[in-house]
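One chain comes next, on its own, written out as structure tokens in the form predicted on its own.
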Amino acid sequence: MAERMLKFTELAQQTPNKRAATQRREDFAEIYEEFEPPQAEAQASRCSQCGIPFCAVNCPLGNNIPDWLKLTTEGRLEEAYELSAATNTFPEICGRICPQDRLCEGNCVIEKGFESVTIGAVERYITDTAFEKGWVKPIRPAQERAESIGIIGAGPAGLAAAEALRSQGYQVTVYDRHDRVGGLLIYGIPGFKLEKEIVLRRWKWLEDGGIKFVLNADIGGATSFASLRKTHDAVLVATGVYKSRELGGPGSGLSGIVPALDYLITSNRKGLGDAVPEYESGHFNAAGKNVVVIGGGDTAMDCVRTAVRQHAKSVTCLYRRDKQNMPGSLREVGNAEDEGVTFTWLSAPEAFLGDDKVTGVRAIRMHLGLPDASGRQSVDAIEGSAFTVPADLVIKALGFDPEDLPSAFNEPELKLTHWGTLKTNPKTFETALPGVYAAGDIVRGASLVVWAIRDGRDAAAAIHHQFAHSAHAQAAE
């Protein structure tokens, strides 16, 4: 009912309770507690039900946010879940890891003095409740189809496409090089942001819906790409981008300088109970060390907060711009600061010190200049401003580039853009090879999980359209 909404003028914004920094530094459990039903309903009631919902406009998935907020306020949680799940394959995951401060919540029309609606927390609450109540049912297509789709990559784009295609009745098999489903959701994002049981729960749900998984797959090696094309009527490449951007300069080859993703994967495997020799040897273990993380994105924030939980002696983040210009979520920066991370803004590495193993980072102060062609302020080094930060472990979190998939798959007919991503028809998602499609970061470049979900769903729609068009044409002959 309308009178239940627009409570932002009398009800303050309240996020779910957050565990104390001293407590959460000791484990990898999620830092936010669950909303209680009265809290969720009250916070959802702060929505202004505006005529043009900029929260939905600025959500890559176009989620019907005002509608499911209203349903939550009215206690119609099962309907709220159905509406949320209609546009988002993994709302409980997006509610945890999306940078809402840059997307939906950051574009809420409520004046900043009243603060935005806590959209992400309510989104998470809706789907977690749906799982608890048994409302989340396995995929049951209205009609089975004979066509078989092979998907390479069990990350968010591949899983979103698999769910959408299976819902249409296609026979779907997902291949992944890892031993678990989830891609970066399981191995790249730390448990304090996304507990792994949440991802494993979705894996089981997808299997219960009839999607098959082939793990530890070696596409281009033990399983040729050509054989995969023969096995399936269509193939979707959704491998993501994992190649760490390199950092040059004197001493960049010293031991103790590691890529961010290798560090995070090792930590997550340890948390999952795997035997991890790289961790046990100390190579990817921050315990007792002075740790320096280079970068300012969400991956850098994951690294500094992981190092804190591994009981590092000190954790410093070097970023060449200031706090207002960093690409990562400011909420994550705040969480890291609470947990004891030191941020050294406007600083860039100049050289790495040490003989065989890194002992320090020589950095230089930077100055923000005029905007460049991209609109961001340029950065210039300040002469004579060099300083040294002690470091026993340096983590490079500078972003990711795509692998050379034509070489990896031994399929030279796959064409690349000048950025190294797979070249596709933007309308059909088809690559240069007939019947081979691509979606997610391998096409877009490194981006957010929510964009990968959007791309996977759109690619599935394009594949379905192609098959439906072909069947219609055959029937007309």
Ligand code: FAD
Given for the second form:
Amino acid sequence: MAERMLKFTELAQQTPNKRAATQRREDFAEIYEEFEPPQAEAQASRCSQCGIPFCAVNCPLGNNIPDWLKLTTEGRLEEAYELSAATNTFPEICGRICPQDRLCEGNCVIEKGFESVTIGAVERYITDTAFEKGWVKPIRPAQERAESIGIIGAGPAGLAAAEALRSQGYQVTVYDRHDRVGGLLIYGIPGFKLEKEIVLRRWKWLEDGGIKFVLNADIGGATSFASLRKTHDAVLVATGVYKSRELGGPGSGLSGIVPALDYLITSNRKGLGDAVPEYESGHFNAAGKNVVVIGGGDTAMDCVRTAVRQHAKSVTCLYRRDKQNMPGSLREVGNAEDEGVTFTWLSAPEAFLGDDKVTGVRAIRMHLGLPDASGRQSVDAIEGSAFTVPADLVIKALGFDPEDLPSAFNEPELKLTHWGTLKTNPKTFETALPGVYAAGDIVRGASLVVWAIRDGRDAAAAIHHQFAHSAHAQAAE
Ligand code: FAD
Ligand code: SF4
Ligand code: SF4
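Next up, can you give the form predicted in complex with flavin-adenine dinucleotide of this protein, since the form predicted on its own came first?
Now the full complex is given, and it begins with the chain already shown.
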């Protein structure tokens, strides 16, 4: 093993080729290219095969990283794929969009001094190759089961649960109010981070495995939640969080101030070839405009970079803290800077200017104060520091809160947490309603794809445990 692995002292870290900023500003294709086989094998060989692999400890899925890196180095790619797929439902997606700098790679022991192993890029390479070679087979349960499970939400949590339950033989139907499968993977996250074909490929794979999808189905709207409970033996709620946090201040109701997700959904639909009147009318189109995005998370980064690709005249990101204290991935900030986005750190909007349509944002400079009980520094406005940024389009990217599901589903018995997320038993994933389970952002609050996958898989295991247990109990009677 030692001969092939532990190459980190002699071989430098190399990430997949990144397209030049001038080129990638012109389209919505992914910015990183795929590793070539020799490059993937060489980069995987940098792993030092740690006894306690901190990469895996800090991967929410506990992926068996050192072993699939070793198999990749040895060219045993089909085995690497099997191992990787055993713990991750969508490895090629996580390989592309996990914030690896905060998870596996950020905790790789060779990071100190030698730069981490490029775990995400290898993970993506393994499964993309597996698809290419035809190793990714549809789900074929060993035996069919009679119980039927309804899942509300075709995002990563719902899909991961659907795959795990179908593999056990359950009859699985996934409902979504959108017309395509994927949740935020298809309509939130832009193509330059995750090309849509990758999500559509998984949709087909799930359907080929016998999972049924009922789309354009708004549960709580045209289809009642109660009717779903009657149709299925168990229901899993995986509806995500979508209520946009609002801006306050004078002028915040002006036309031309839009929520981030509406803006991104329009852009993604356009990219998928749909007719999108909101885009054609210019309401959600940044072309030729001075664009100001307010916020510092992943959503804000996706908005600024989308606006660049729509040929905005200028793109400015206003964030009230500094670069070191922003919630978004630093890698994505770097990509946005390269693509021409201006970041105005330590600035917050005070008022929106214009008569009926926004023409500018009056902002004020902030400074960071002492840390509070949670360790986060306070932010205070600096008096007399106001300045104006011209703006024809303002995008609000301040984060998301959960919908009031007990009202939306007309189920007052559903219990909520202090944060408005669904309250579940952390072991069984069951809500206050018997036979109703929940997973993903609607339980955790706005989080990450990898955590949604983990929650979906764990919820499926809990549901299976419940049914298997009651079958045993009945057999014993
Ligand atoms: P979702 O993906 O939100 O899926 C929920 C699904 O439920 C949706 O399809 C919705 O249509 C459906 N639904 C909701 N209500 C109903 C109803 N009443 N009836 C029927 N269907 C319903 N995470 C990362 O790890 N990396 C990133 O780079 C990243 N970038 C992001 C960029 C943006 C713009 C956003 C908004 C989020 C990003 N995230 C990222 C976070 C990540 O997308 C989410 O944490 C993850 O998608 C949550 O999965 P989920 O399945 O719980 O919910
Ligand atoms: Fe890293 Fe995410 Fe893959 Fe885990 S799932 S190994 S955190 S890229
Ligand atoms: Fe390999 Fe880094 Fe994980 Fe250690 S921490 S096993 S070097 S990838």
